[in-house]
Every structure is written in C-alpha cells, then in structure tokens.
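One chain follows as structure tokens, the form predicted alone.
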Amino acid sequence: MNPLLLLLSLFLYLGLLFLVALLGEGRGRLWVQSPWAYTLSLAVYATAWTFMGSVGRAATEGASFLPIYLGPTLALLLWPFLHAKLLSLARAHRLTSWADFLYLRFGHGFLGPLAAAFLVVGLLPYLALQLKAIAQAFLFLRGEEEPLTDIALPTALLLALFAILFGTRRLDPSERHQGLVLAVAFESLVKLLALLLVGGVALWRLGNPFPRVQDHPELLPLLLPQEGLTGYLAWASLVVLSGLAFLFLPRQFHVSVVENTDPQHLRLAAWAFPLYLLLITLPVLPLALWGRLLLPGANPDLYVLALPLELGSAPLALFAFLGGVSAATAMVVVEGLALSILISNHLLSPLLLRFRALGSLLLWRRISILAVMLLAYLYFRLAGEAYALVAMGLISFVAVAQLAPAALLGLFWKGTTPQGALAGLLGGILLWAYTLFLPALARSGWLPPFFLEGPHPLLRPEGLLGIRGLDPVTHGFLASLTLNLALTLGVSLFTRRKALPEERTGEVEELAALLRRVLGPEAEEGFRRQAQALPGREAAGLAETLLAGSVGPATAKLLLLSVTREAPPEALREEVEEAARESRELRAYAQALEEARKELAEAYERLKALDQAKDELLAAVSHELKTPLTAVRALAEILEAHPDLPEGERGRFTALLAKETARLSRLVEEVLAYTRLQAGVPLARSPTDLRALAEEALALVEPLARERGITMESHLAGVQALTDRDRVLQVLLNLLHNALRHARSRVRLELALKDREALFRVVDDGPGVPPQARALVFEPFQSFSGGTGLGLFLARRLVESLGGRIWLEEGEGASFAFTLPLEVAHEDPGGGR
C-alpha cells in the first residue's frame, strides 16, 4: 500500500479526532452528558491489544484471550458496592486517582508518591504496546517488516499534543473534559465497527472456519479450554487480573469517576459495556482461525490487516488500520493525561511548592504528558520487539493490580493500617519488577541473561520456589499479589493503627486569600459562597479539598499549614463547640443588654424632658392665666365700683371683659388638648372627606376673619382618607387661627393629593417667621406673638399621631404645610418624639 496514502489517512484521521473533540467542547456538550457517551468512553479499556493482540493470542493460545474480557464483566457486578462509594468519595474530596484515595485513606506521605511513580513505570509497557501496534501496522501495510521505523515517534508527539490541548486547559484536573470524552466515545465506535466489518467480510467471503479445523488437527487445541491445574489456574488468574486492571487502571478511573457527570449513568454502563465487549470479541476467534489456515507464516498480531489484503480488499485493510489506530490513540491520550495528573499531584507539586514555583504547575503537567509519551516510545524502542502485544499489556496489568490490596482493604476494612498498605505495595512492586519487568528487559537484550536465571534455582524470576508449568505472567501475578496481600494483612494486624490525621481549623478570610493566590479569584468566590455558614474546621476541610483537586493532596496539606491551626481533639470537640456556642450567646446577650441600656437612657431623657415640659407648662399656664384673670378682676372691680359709668364706657369695659374671658377659654382648651395627647387617647379613624372637612374649618374661622378684615381663599381637591376627623379639624383650626393672627389681608387654604398623601397648605401674607425663630416654631411655649405657644406644638403632635408630617416652608409670609396618609399605617396616639 502506498506509504503516502497511509500517512495521509493517519493524519486525516487524527485531524478528524481534533474536530470531534472541538465539537465536544462546543455544540456537542449534550451528547457528552448522555449515558451512552459515558458507556462508550469506558470502552477505552479495549485498546490495540484488543483490536490486534487478541486475534494474535487466539491464533497461538486459543480461547485464553477471553478471560481478559470476562474479568471486567464480572467486575461490573461489584459496581453497586464499589463504584457508587468511590464516586461519592471522589466528589466529596475531588479525587483524581487511586493514589489520591490512598493518601486520603492512610495519610502516609510516602504512599501516594510511591503509587504514582510505580504506575508511571508499570504502565510504560502498556503505552509502548499502543505505539508498537501503530508502527507495526503501518509497516505491514507499506510492505516492510523490519526494522520498525519511527512512525511511532511523530504519532506519540501528535497524541501528546492532543492530550495537552484537550486535557490540560485548566489547573483543576478534577474538572470534566467534554471534548476528550466525546473523542474517546467516537473512537470506541470506530474500532468496534472496523473489527466487526473485518470479521463480517471474512465470514462472508471465506465462510465458517470451524468445520475446516477438523482437517487441521494442529488447530483443535485452539478451540479447547486449557487442561490441568496450571491451565485452570491460568484462566482464573487472567480473569482476576483483568478484573483488577479494569478497576485500577488510571485511565479507567479517569473516565469512570472523574469524567462521570451523573451517577445514574452507571445503570446503563453495567449492561451496555459488557455487551460492547461481547460484540468486539465476536470476530476474534474466526479471524484467528482463518489467519492460521490462510496465512501460516504471518505475524498473528497482524491477521486483522493481513486477511483483508488476502481477500484483495485494500480499503478494508485501510479501515482496519484506522480501527487499530483508534484503539491505540484513545488509550494513549487518556492514559497519558491520567499519568500526568498523578505525576503533578504527587511528585511535582511538593517540589514546586518547596521552590515557590507552584504557579507553573500547569506547564509542568503538560511537560509531564510529553515526557510520558517519550518514555513510552523509549520503552518500545528498547523492549518492544521482544514481546507480543498481549504479553506487554499483561505486564502492565500485573503492575496496576498491586494497588488492589491496599485500596480495597482500605475501602472496606477499617483495620488496614498505613504501615500495612505501604509494606504490601512495596513488596508487590519489588516482586513485580523481579518476576516480570527485569526479565522483559533481559529478553530484549538490555540486561544480562543472568536476570532470567536468578542467583539460585529456587529464586528463578519466572519460577520462584521451583514452581514449573505456569506462564510468566500468571506466575508473576500470583507471586506478587500473594506477597502484597499477605504483607498488607499481616503488617496491619501487627501494627497499631495510626492516629487519625490531625484536623485543621482556620478563618474563612485567610483560607479565601490562600485559594485566590493558588487557584485564582473564581475559586475564591466559589469558596466564599460555600463557606459562609461553615465553622472553621469544615471551612478548612473545604479549602483543602479544593486545593487537593488542583495541586494534589500532599501539597494541599502543606499549603494549609500556613493559614490554619490544629483543631481540638475529637474528645474535646463537643465541649469546645459548646463553649463556643455559649460564648456566642453571651456576646449576643451582652449586645442586647447594651441596646436595652441605650433605650432606657433615651427613655429616661424623654421622661426628664417631659417632666421639664410639665413644669414649664404649669409655669406658662399659670403665667398665661394670671394676665387675663388679673384683667378680668380689674374690669369687674371697675364696673362694680362705678355703677354710674357712661353707657359707652361701660360697653368698652364689657367688651374687654368678654375678650379676656375668650382668651381664658382658648387657653384652657389648648391645655386640655395637650393633656389628652399626653394621656394617649386612641385614634378614632373613619372614612373622611377631607375637602368637606377643610370647608368646615373655613366656615368656623370665617367670623373671625370677617371681624379682622381678612379675605379667606381656598383651593381644595377632593380627597378621601381613613383618619381621625376631629384631630385633623383641630390641626386646621390651629393653623388657620395662627394665620389669621398674623395675616395683613388674606389667608389661603390648599388641599391636594400628592404621592398617595393628602397635602394641606395654609398661607398668609403676614410678616412671616423670623429666621432665628424658624427652628423653634414647633417647640412648646415658644410664642413670638403673644399667644400661649402651644398651638403649633399641638398641631405637630396631632399630625404625627396621624402618621403625617408638618413643616414651615420658605417664602414670603408664613406657609405651613402638612401631609396625611390616606390610610393610617401605624397608630401612635401620642405622636411626636
């Protein structure tokens, strides 16, 4: 096949992948949030190993490829117990990997970095497998076999660029990446369709291969299960191994936990994902058998490509190539992103914090993706040619399975201690390296053959304690996991449970400032919204969770140390919280007492003022009464002593007597009105026609105006109000009498409706109120024209008791205005202050 066509197809496909990812970041977000996209993203489990390696394994070892897919299917039975709990923990603490969980569960500072570093090393063979699949397929289709040229290198660089663009846009890795998920789901469809199409065309063109096996006895073992103890053990081991790998692969944690938008999606995935695995494995055995029958000398890992060419269908071979590329690229991108998060959270963040360069964490995370891709390429160049695809993947599966004892026991057994988890993980890692990783390098020629034999026959890496008959992967898996589990259980039983990690408490303001410095203003605002009603301990926990999601749990803990303090022990917490509550109550009680003291002081001052006013009233009333009473007595004595006074003189004295008597009467009425106000007589509200009331007031003062030669004018609008009629009338009479006393020629009364209030205005053309007296005009006993000084004071108290306001306006003459609400909203019979 033309290499230019292959390269063009490869790069066009990768370009299409970029477009799909962009669609997922934009208009395709609703697709990403569907349960089908979530289920298809889980199919990132099916890699180039599935697409090409399974056919190769079936062609050489028969149905032993099936356990790789039975394991995840059985593992899904644990989802109601395991995954829901894991999702809940991940959302509460913003977990991004199993390493985060181990740190959260055990609080051991070395456990997270150890798990992260080991996963990076342990998954390099798996990543290299994908690069090898692409390079091997490319070379096969262009007609070359060896050496594997560097088509893998530009592919690795392009995939690194893809992961950087769509996986590291933000610092917070726990945020979801819609574009990446949609691209992975799209690739899952492509690889499924490609393998089904190749299998379907092979069956359609070549027929059923199973009857032909009868004529080839060497193929019969491929259809039979493995026999004997070692055979059964290998099957069972592969089922358990693949199930654990499905649960603990970083990319599976990322797509199933971090990228999960709705826990309800698990229901569909629980049956749809096993169905996907069933469909994608259906063509494997027929293709393997036809490959053995028609292409006996070909590489079994390439039967998926070779059979379409054998059938003369180059386009189908090209589509199969793109299907293999889909399977490989989805895995490389998601695994590379997941590993970069592990590296940044557990290895880089603590170092960057120490060198005060945490702001460059996002850059280093991108560099980590590139470094992981280059290391995988390096492993592929060093050891890739010595192993088949499946063998390389299984080495990584065994590595990932080493997390299982500490993680599962940590989830479900409280007795697991940090020492036990660390001992188990270390033991499993060392035995994995001794039984699988080093022999892989030795077989590739990069280590001496001594590593295949070991220092003693009982210590042979692929046959510890003299065990024979097991394949290296089964042997390495059983040995490392057994030691791991034994150490985790044994050390946990014989070590004391570490005291719970200390809890911190702090002030919301200081925590918010820390989040602003590290994560930016958006994180600070979000934290403030959530932490408003939280006590200090829970606020510190929330801040730690937000930080842990972005910079890793260890670095988050270090950052919090500077702005928090140790929370009180659990045993004292209740007492401390009770003391804090009582302290808050005491502060509130003291504040209430202070407010009551202020109110009492104000009431005392008011009482003093009232008492003083009462004294002043008595003095003023006595003074005011004394003058007319003296005049009345004098006039009466004159009339009595001079019975022969002329008629005109007698009439003048009698008129003076009537005037002084009227003055006495008015004074008594004002004093009585003041007394009623002080006594708090309740309002007598009723629907009142204010215009009719104003006309009545004008009629009452008309004789006085006529006597003094004053013209009365009015401009009255029709206004209805629910108010105390008598009090309003008294106010009007007070103001009108006051105006008549000072007017030169006319007095004007106005009534209007303004802003849902009745507005009265009484204007006269007299000399007006002197500027120095304007501030005191409504005060009691402040008379500037010889009156009692109670008229305006009473008017103000009456208006205020009705819910209105009264004031003196600027201008020529005197203009007093007051308002009344159309309905009295409150009742203060006394009015005023």
Contents of the next structure:
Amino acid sequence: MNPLLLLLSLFLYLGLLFLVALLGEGRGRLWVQSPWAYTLSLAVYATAWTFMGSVGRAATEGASFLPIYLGPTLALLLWPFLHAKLLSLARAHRLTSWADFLYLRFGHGFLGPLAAAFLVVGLLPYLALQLKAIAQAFLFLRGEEEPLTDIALPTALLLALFAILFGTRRLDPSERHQGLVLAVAFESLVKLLALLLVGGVALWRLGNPFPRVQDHPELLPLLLPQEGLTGYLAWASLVVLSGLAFLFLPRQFHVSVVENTDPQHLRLAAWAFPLYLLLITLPVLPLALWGRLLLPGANPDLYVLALPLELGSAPLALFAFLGGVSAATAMVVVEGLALSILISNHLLSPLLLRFRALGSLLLWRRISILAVMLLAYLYFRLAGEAYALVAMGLISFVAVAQLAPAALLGLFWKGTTPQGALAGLLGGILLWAYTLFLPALARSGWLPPFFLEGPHPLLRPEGLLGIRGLDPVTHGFLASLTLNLALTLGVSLFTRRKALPEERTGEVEELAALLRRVLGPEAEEGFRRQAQALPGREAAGLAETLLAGSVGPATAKLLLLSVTREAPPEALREEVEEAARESRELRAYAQALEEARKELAEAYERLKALDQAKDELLAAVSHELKTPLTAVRALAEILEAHPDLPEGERGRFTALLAKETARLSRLVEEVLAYTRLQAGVPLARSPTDLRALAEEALALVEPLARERGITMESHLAGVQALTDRDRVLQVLLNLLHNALRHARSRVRLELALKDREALFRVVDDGPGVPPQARALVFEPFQSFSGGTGLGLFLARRLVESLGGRIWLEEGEGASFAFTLPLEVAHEDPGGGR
Amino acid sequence: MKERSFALFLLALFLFLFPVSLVFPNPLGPWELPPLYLYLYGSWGLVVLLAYLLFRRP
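Return the structure block for the form predicted together with the partner chain; the form predicted alone was the one displayed.
Shown next: the complete complex, the earlier chain at its head.
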C-alpha cells in the first residue's frame, strides 16, 4: 500500500480525533455526560491487544483469548458493591487512582509512591505493546522490512502530544477531561465497527471456516477446551486476572471513576459494556481460522490486516488499520494521562514541594507523560520483539493485580493494617518481577539466561517449588497473588491498626490563600463558595480534598500543615462547639432584646405624641364649639328677653340661630369622622369605578353650587381602582365643599390616569390660599374661611390611609390634587400618629 | 438490588468457570459450529440479557 496514503490517512484520522475532543470540550458536553459515552469510554479496555492480538492468540491457542473479556463482565456485575463504593469515596476525597485510595485508607507515606512507581514499571510492557501493534501494522501495510523501532518512536511522540494536549490543560482538582472522554468513546465505536466489518466481509466472501477445519487436524485443538487441571487453572486464572485488571488498571480507574459524572451510568454500563465486548470478540475466531487456513506463514497478530489484503480489499485493510490505531491511541493516551497523574501525585509533588517548585507541577506532568512514552518505547526496544502482543499485555495485567489484596481488603475489611498492605504489595511486586518481568527480559537476550533458570531447581522463576506444566503467566499470577494475599492477611492479623490520622482545623481566609497559591484563583473562588458556612475543621478537610485531587494526598497534607493547626480532641471539641453554639444563641437573644427595647421606646414616643395630640384636639374642638354655642346662647337670650321684637328682627335672629346650629352640627359630624379615622376602622376595598364615583360627588354638591351660582365643570377619564369607595367619596366631597366655599364662579373636577395611579384635581377660581397659610392648610382647625378647619385635614388622612398622597398646587385660585393607587398592597388603616 | 446483583455474579462465575472440557469433547457440533464457543457465547449472552433485565431501570 502506498506509504503516503497510509500516512495521510493516519494524520487525517488523528486530526478527526482532535476535532472530536474539541467538540467534547465545547458543544458536545451533553454527549459526554450521557451514559452511552461513559459506557463506550470504558471500552478503552479493548486495546490493540484486542484488535490484533486476540486474533493472534485465537489462531495459536484457541479459546484462551476469551477469558480476557469474561473477567470484566464478572467485575461489572459487582458494581453495586465495588464501583458504587469507589465512586462515593472518589467524590468525597477527590481520588484519582488506587494509589490515592491506599494512601487515604492506610495513611502510610510509602504505600502511594510504591504503588505509583510499580504501576509505571508494570505497565510499560502494555504501553510497548500498543506501540508495537501500530508500528507492526504500518510496516505490514507498507510492505517493507524496516525495523519496527523506526516507526514506533514517532508514534510514541505523537500519542504523547495528544495526551498532553487533552489531559494537561490545567491543574483541575476533579481531573475530568470531557474532550478526551468523547474522543475515547468515538474510538471505541470505530474499532468495534472496523473489526465487525472485517469479520463480516471475511465470512461473506470466504464462508463458514469451521467445516474446513476438519480437513486440518492441526487446527482442531483450537476448537476444544484446554485439557487437564493445568488447562483449567490457566482458564480460571485468566478470568480472575482480567477481572482484577479491569478494576485496577489506572486507565480503567480513570474512565470509570474519575471521569464518571453520574453513578447511575453504571446501570447501563453493567450490561452494555459486556455486550460491547461480546460483539467485538465475535469475529475473532473466524478470522483466526481463515488466517491459519489461507495465510499459513503470516504473523497471526496481523491476520486482521492480512485477510482483507488477501481478499483484494485495500480500503478494508486501511479501515482495519485505523481500527487498530484507534484501539492503541485511546489506550496509550488515557493510560499515559493516568500514569502521569500517578507520578505527579505520589512521586513529583512531594519532591517539588521540598524544592519549593510546586508551581511547575503542570510542566512536570507533561514531561512525565513524555517520559512514560519514551520508557515504553525503550521497553519495546529491549523486549518487545521477543513476545507476542497478548503475552506482553498479560505481564502488565499480573502487575496491576498486585494492588488487589490491599485495595479490596482495605475496602471491605477493617482489620487490614498499613503494615499488612505494604508487606503484601512488596511481596507481590518482588515475585512478579522474579517470575515474569526479569524472565521476559532474559528471553529477549537483555539479561543472562540465569534469570530463566534461577539459583536452584525449586526456585526456577517460571516453575517455583518444582511446579511444571503451567504457562508462565498463570504461574506468575498465582504465585505472586498468593504470596501477596498471604502477607497482607498474615501481617494484618499480627500488627496493630494505626490510630486514625489527626484532624486539622484552620481559618477559611488562610486556606483560600493557600488554594490560590497552588491551584489558582478559580479554585480559590470555588473553595470560598463551598466553605462559607463550614466550621474550620470541615473547611480544612475540603481544602485538603481539593488539593489532593491536583497534587496528591501526601503533598496536600504537607501543604495544609503550614496553614492549619491540630483540631482539639473529640470530647473537647464537642464542649467547644457546644460553648460556641450557646454563645451564638446568647448573642442572638441579646440582639433580639435590644431590638424589642427600641420598638417599645418608639411605641411609647408615639403614644405620648398621640396623647398630646388628643389633648390639643380636645382643646381645639372645645374652642371651636364655644363660638357657635356662645352665639346660640346669646341669640336665645335675646329672643327670650324681648318677646316684643319686630317680626323682621325676630326672623333675622332665628336665621342666625339656624346658621350657628348648622355650623355646630357640621363641626360635630367632622369630629365624628375624625374619631372614626383615629379608631382605625379597616378599609373596605372593592373594585371601584372612579369616574362614576366622581360623578356621584358632583351630583351631591350640585344643589349647593346652584344655590351659590357656581358652575361645576368636570373632565373625567375612565379609571378603575381597588379602593375604599366611601372614603374616596368623602375626600371628594370635602375638597368640593372647600372649593365651593372659596370659588367666585367656577369649580372644576378632573380625573386622569397617570403613572399607574388615579389623579384627582379640584380647582376653583377663588382668591387662592395665602402664601403664609400654604404650609398649614392640611393641619386641623386651620380655617381661613369660617369652616371647621377639619375638612382638608380629614381629606389628607383619608388619602394617606388609601395609600395615596395629597397636595396643594401652585397657580391662580386654589388647586388641590390627590392620587390613589390602582391597587393597594399595604395601607395605613387610618390610625393616628 | 445488591442481592440479585450478587446472585447474577455467582451464576456468571459458574457459567464462565464451568469445566467445559468434561462436556464438550468434540470440536464440531450442531450446524458444524464448535460447541465450546456456542456454550461460551450463549452463556455470555444470557448473562448480558439478565444484567439488562436487572439494571435497566433505576
């Protein structure tokens, strides 16, 4: 195949991946948060090993490729026990890896770095496998015999660049990378479609391979189970091993726990992800058999590419190549990112803190991704060409399984001690290196054959205690995990549990400043928002959690030491909290008392003012009553003393008597209205047609106007209001009577709607209010025309009680205006002040 | 939920770790297909179906 076309396709595909990742960080955020994206992202489990290596393994060892996918199916069925617990722990403590969990659970300063360093070393074969798969496929399609290493190096650098671009944009305490998740989900679809298409085309063009196997006895064992106890042990071990790998691979922890946005997504993943694995493995055996039948001399790991070429379909081979690239890219990028977080949290951060260079953590994380990829390339050069793809991957699987005893026992058994966890992990690591890692290097010629033989026949690395017949991976797995588990359990039983780590407490301000220094202003703001209502102990815990997500739990604890102090013991703390609570309650009580005292003082002042007003009112009313009463009395005495008064004189005196009595009567009416207002009679609000009300008022004063020869004019707009009809009528009558008293020839009543208020205006053409009297015109008993002096005062109080205001306007004559709200929300019931 | 999930796990464990060599001694069976793979994919499919029925609703 044309190398330029291959390269162009490769770069176009990687460009497409970049676009998908960008989409995930922009408009495609909703897709990323769907359970399907989560489920597809879990398929980062299916790597180039699945895509190419499984066909290779099926072609040489038959059904033994299947346990690798049955194990994760079993592990996912346990999600209500395992993942649900992990997700809640990860959310509460911002866990980014199993190493974080081990540190959190056991508090042993050495466990995290040991687990991190071991995982990096243990996963190098697995990363090397991906480089080998891409390089091998590329060279195969080019049809050239160049060394693999020439292609593997640029591949490693390109994938490192991708991981750096989408995994290390910033120090994010949540460590979520939505673009990356969408890219991984997209790649999972591509590799599934590619493998199904290659398998489908092969079956369609070549037919069912199984009947052909009967003519090839050497292929029959591929269709049969492995025989004997060793065969069964190998099968069962692989199922358990792959289940553990699914749980403990850093990239699986990253996509299933760290990138999880909703724990409920596991419901879909629990059946849809096993279905994905079932579908992607369906074409494996037919392809393996057709490869053995048609391409007896070819490398079985390349059957997926070779068969389409054999069928004359170069585009299908190219698509298969891109499927393999997808599988490898997704794995390398997510694993590289997960390992860089591990390295950064447990190895780099403590060192950088010691050298006061924590600010360069992001740069170091990028460098660590590059370093991991280069180390993987180095491993590939050292040992890669000596092993088939699956054999390399299984060495890594056994490595990550070493975390299982400490982590699973730590999750479910309180008796697990830090010493037990450390002993188990160390024992497992040493035995893994002795039984698998070093022999792999020895087989590649990079170590002397001694590492395959061992110092004694009973200590042979691939057959400890004289065991024969087990394949190296099964042997290494059973031996290392048995020792690991035995040490974890045994040492835990004979050591004491460590006391719970001390709790710290601190001031929110200092904690926020620390977060700003280490994580930046965004993290500081987020912390301030969450920590506002938290006590010092919980605020310190929150700050530690946020820091732990970015710089690792050990460094977070060290950082916090500088700005916090030890929290008091539990009993003392309870007393202190109780005292603080009582103190807070006392302060609140004292504040309430002070407010009540102020209210009482104000009420007393109001009462005093009211009392004084009443006295003044009584005096004023008595004074006002005295004048007409004196006149009535004098007139009555005159009429009684002079029975012989002429008829005309008597009529004049009687008219005067009637006038004074009417004045008395009006005065009493107004005083009564005033007292009703003071008594606080509640408003009787109802929907009122104000124009009709104004017309009614005009009709009532019409006889008086006619008597005085005054023309009544009106300009009334239609206005509806929710108000007390009788009070408004009284105000109008008071103002109209007042105007009629002063008018020379004309009184005008206006009603308009202005600014969501009803505006009334009563204008007369009289002499107007003298300037010196304008300020007093609404005060009680301030009469300038012989009235009672209560009319305008009452009008003002009534308008105010209705939520409106009244005023005297400038201009010729007198012009009184008042407003009324169309709806009254809060009104003064009319009580005096 | 937890009990049923664990029961399904045990069923799957039994199906996947069943010593198939005792039952399927022949490479080819019905429809000229290998009985070993028919069993493995059949039991796997059954587990997926049961998991779907168990977990589909919150």
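Positions refer to the first chain, counted from 1. Just so we're clear, the structure is a prediction, and the values are computed from it rather than from any experiment. Here the rigid core means the biggest group of C-alpha atoms that line up within 1.5 Å when the two forms are laid on top of each other.
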Rigid core aligned, does the Cα position of Val20 differ by 2 Å or more between the two forms?
no
*Under a superposition restricted to the rigid core, does Leu465 display a Cα displacement of 2 angstroms or more between the two forms?*
no
